[in-house]
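Below you'll find only one chain, the form predicted alone, shown as structure tokens.
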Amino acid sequence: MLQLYDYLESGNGYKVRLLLTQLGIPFERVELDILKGETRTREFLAKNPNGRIPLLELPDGTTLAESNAIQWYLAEGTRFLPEDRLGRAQVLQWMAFEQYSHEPFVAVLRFWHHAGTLAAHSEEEIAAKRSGGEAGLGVMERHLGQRPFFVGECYSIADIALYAYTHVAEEGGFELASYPAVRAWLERVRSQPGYVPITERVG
């Protein structure tokens, strides 16, 4: 059985979480508590020297790391990732948009109210984590209202990975009733069949 090393509030594990379980794939969730260095110790940086969740461990005991890498290979012939050419890297597009342009804005400022850290950082980097956070929340607003969901009609990976920490923004002081098509598409992918909130301890 495939087994997923995960922290329950972690937006990357979500990712994977969600997408084993639209799939029907069973799967062992290891809760690890990236707060208490629960990631750093030796046993965990032999399977994953980045030290980092979510890592999935195949029956053979292959690891794999990264949650949109590990999302592209569970998603590999399902119709959670288009079979054309065009559509295959319009979702991986918006997957680097996911990494580059959200979640270190968006992620991070919700990561630091959870840990209560926030007060350990500048208004100028607040400000700065809330502007980026912004911009890319404007972005995703003007694609969004023009179609139901990131790449062409159909719900895919790029929805899972850019959901994971946009429904959550509000917990990072995002207001997201500026952004009424995102707002719609939460809905959408919220009534997507299999859909599990991120608190929800399944696997």
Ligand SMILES: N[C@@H](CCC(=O)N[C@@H](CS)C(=O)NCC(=O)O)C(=O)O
The other form holds:
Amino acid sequence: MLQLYDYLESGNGYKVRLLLTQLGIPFERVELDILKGETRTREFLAKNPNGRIPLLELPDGTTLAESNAIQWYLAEGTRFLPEDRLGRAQVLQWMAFEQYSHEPFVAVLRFWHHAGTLAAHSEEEIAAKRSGGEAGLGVMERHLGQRPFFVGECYSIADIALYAYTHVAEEGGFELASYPAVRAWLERVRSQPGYVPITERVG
Ligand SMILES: N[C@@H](CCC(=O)N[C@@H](CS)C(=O)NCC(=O)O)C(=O)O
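Got the form predicted alone; could you also share the form predicted in complex with this ligand?
Expanding to the full complex; the earlier chain stays at the top.
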């Protein structure tokens, strides 16, 4: 059986959990408390030298890290990844956008709130995270104003990648009220078959 090394509050972990659930693939979740350093033990570093979840372990012991690479592996040949060359490249484009222009701002501010470390950061650092996140949300708003999902007419792993931290952005102090197209898209993602909330213990 597939094993997913994960942390319940993690949006990166949630991307994989949600996709596995929507694909109906059985898996076993191994919870590691990132706040207690459980991703930095010698045993886990042997599996992922980068010391981070999510990590997927295949039945033969092969491991795969990085939430979006894991999603790509799982989605291959399914309705969650387009078959055409351009559609696949566009999915990759939005997943790269998520990692470079969204997650480092929206997810990090949420993490600082969760971990109780916000006060350890300067006002300038917090403002930079906020403006970076607003810029990313603005790009999403303009794109989603014209279409139902990120790529083509269909829900794909690009949507899962961007949904994971956007739907909990308010936990990091972001206001979604001024992003109506993003909010409508969040509802469309929530209504997909097999949807599970981030806090639900699946697997
Ligand atoms: N780019 C990676 C980021 C993974 C990541 O930042 N994981 C965090 C939890 S969301 C983690 O494991 N942190 C624990 C640590 O750094 O020790 C991905 O998309 O999977």
